[in-house]
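Taking the form predicted alone, here's one chain by itself in structure tokens.
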Amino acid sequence: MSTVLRVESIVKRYSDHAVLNGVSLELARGEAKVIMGPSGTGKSTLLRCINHLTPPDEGRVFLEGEELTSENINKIRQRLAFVFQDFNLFLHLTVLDNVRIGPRRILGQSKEEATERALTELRRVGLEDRANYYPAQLSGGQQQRASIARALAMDPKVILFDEPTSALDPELTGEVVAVMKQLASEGMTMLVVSHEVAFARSAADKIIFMEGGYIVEEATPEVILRNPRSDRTRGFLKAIGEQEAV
């Protein structure tokens, strides 16, 4: 598989504290990787640095061989979608308008083209019947599925997911995880920050464990979840295993 996303030696500091310490990773076309680790270890910061929502202090990001720079950042972001943990929907717009605004304003599609694409993606996430609702009329799980549809409508090469179920009640988490599993099975290239072990086990090609701004280890779910090399990974999995069997 060809490399779609390459991250080289990303460093991010706040004052004297380094949140990311030279993180490098690659994501192949059609691959799904899940990043796990303790809170405050730099997982979400890494995603934001990849998309330059938070500019890194050092390091480089390449999408399909093209380096993300200040000159081409908007162009590359069209192909590098981001799904936020708090949905980030426009509350004054309907679900349909939230999903088609990107294709209309950024991709320059006609209203008809953008509407057709938006409805296709809403159907894909099971929300076509909520197209004319406003975000406040949706459950948290539905809002996150609308956010995923919005990302898909841009026809991205990679989707970055930042803890997409962390703001949801447990009973709503399953519907979002089901959509993400579907996308993984369809070959969507995904980098996901999540503690959803069930999703990682069934849908991820690799799991990355991070701590202290470093990647401690990266391996298949079978290796990471059953026989991790690092004692720190083992301890983390044991802790979350109190709630979910590993």
Partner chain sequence: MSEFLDFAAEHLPYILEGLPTTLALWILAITFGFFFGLLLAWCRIYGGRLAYSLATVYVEIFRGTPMLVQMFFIYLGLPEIGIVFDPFTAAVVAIGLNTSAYQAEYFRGALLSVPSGQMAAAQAMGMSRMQALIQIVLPQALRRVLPQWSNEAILELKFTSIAFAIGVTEITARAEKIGYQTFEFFNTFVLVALVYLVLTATVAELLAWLERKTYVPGVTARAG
Given for the second form:
Amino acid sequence: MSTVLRVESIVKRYSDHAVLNGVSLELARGEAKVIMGPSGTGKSTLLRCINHLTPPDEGRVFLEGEELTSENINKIRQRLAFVFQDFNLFLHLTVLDNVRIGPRRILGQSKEEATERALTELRRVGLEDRANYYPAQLSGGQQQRASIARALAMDPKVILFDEPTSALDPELTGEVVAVMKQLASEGMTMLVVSHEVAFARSAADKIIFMEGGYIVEEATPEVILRNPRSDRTRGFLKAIGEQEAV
Amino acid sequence: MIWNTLYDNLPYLLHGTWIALQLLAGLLAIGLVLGLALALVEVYGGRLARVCGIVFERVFRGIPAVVLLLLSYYGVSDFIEIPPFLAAVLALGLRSTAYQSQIFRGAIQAVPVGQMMAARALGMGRVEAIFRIVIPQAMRHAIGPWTNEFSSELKATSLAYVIGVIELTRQAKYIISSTQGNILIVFGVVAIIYFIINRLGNIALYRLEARMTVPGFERRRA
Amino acid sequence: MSEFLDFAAEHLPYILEGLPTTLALWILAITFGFFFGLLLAWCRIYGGRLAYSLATVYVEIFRGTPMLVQMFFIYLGLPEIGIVFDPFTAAVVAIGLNTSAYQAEYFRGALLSVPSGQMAAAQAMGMSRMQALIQIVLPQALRRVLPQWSNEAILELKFTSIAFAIGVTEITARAEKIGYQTFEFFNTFVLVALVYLVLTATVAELLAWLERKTYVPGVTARAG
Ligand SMILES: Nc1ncnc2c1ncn2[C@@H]1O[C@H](COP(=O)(O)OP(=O)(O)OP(=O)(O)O)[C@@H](O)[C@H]1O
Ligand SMILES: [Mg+2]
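Switching from the form predicted alone: structure of the form predicted in complex with its partner chain?
Next comes the full complex, and the chain you just saw is listed first.
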């Protein structure tokens, strides 16, 4: 298995308070990992440090063996997509333009090529009939699916998801989870911060449990969900009501 | 010798400033009284009153201040003699009425309807409720925009120049023609005087706004 | 009334010959103000200390002093140091510099009001900061600013009449000339007032149309 994303000892401090205390992880090609952990534990910060939306204080990130630096960051981000909790679709652009702007303006494809690509990705997430809507005219679930299409249109090697369903009404999470499951089954490499246990159980290769800026444990869903090593993991799963009877 | 010129002419500039301030006070007072009355009529009056108010606002905001000044001085002089200062106060005052009524209308409408209902439920009459409950709250909403109106009217007083009111800008023009030169310096000094008055006025109005603030009304813009 | 109509019929054409001058003055000034205002706003938000300070001082000075004084300063004063403008150019420069200070403040507010997630999302896709500002933030800011910008543009249209004080023969100057020829000042200035009313109402309609045409749900609070 070839490593696509390698994260080495990321440290991030806000003033003198350390949010990440040396976090390392790896993603092999086609692997999907889910990060769980209590609120305020640094999960979002970790994802944002990985693509340098928040530059880390220490530590290194490699995508396909290439280290992220302030020089190559824009190039690397083209292959390291990010899906936000609150979608952040571009408000002044239609859904089609949101998905098309990456291939067209960043990858420099022709208009026809970019449009084709965008329509393909919209079909993939089931939104081809919403292509000419503006973000504000879509439901939250549709917006999140559109933002996933926007990420996919860049042909990324890895997609980082930061709680993609937690801003959604419960009845809308299903459609987004379905799209993500499909991506995982198609072999997309994904790092997902999420408390969607159903998704983790069926689609994740590994679950990473984080607390206090550390990775407490990392194991397969069966192990973490049924028989975690750490009491803290157990406690957390219990708190979200998802520890399964042994 | 520039300084001598300035020193010799300082009394004229100060007198011009004094006239400008009188003009400003007069036009703002007219605008305040009539503007508030117009706003009340528009909000609480019937349809006809509202339509008349809106037409008045449209007309006086659609015509340039310079044209209003020319109309109220030269135009009115077709019928009766009118001193330039009075013409300027009237023209700019009515124009300010249009702007201020818009400010007060917005401010009155920003007071939740529940306030009026609660006052009536206590047994206050409509007029009493307007003056005791609605207006005090509306004034707190209005003071921010009113500060802007103050600034723009201070600057508008300089336009009274075109009908020969001997305010600050015209004094500057006189000084320049009598001393032949020093134009940049004289207008520079005049600009500074306007700038300072504007600043002082704004500071005073911010203070007033802060004094009027009660919890629930904190909304100072940066 | 019919007397006024006769008067209008006779003198309106002469006044309206000033319309191209008024409109040219206005369009040149607000266009200049648009670009320079944007630059000033840019300096105040994204600029370094020096750019920020210079832009701030500029905005404060031009918003703190009357346009007429600025116009005299430019038209009468600058020749003292060898900078000579004809009246029309001086008026364009004065109105343009003045409006850019006001437009700068509107642009600044609008740029700052674009949600920060928009920038983050654009950068996360690989856009440079500059590219994100131009392709994502600016288009949204311009839509948000349009109602205020329209007000400012209409205000400046009325301010073009100040140019008459330095001898630009636009609408107001022509009206004054007619006043002195006919000694019917009241009719003259009522007539020119009506011209401005029609002009400002038309421009307001056009800008409202532009607002409706560029309306995108979710970017601005409401349609124009
Ligand atoms: N810009 C910032 N400045 C200061 N502190 C910050 C900043 N961003 C995050 N933090 C702090 O870092 C810690 C981790 O935040 P983070 O958002 O990464 O947590 P999280 O694990 O994603 O939590 P949640 O599940 O609530 O999203 C929190 O204590 C937060 O207050
Ligand atoms: Mg988070």
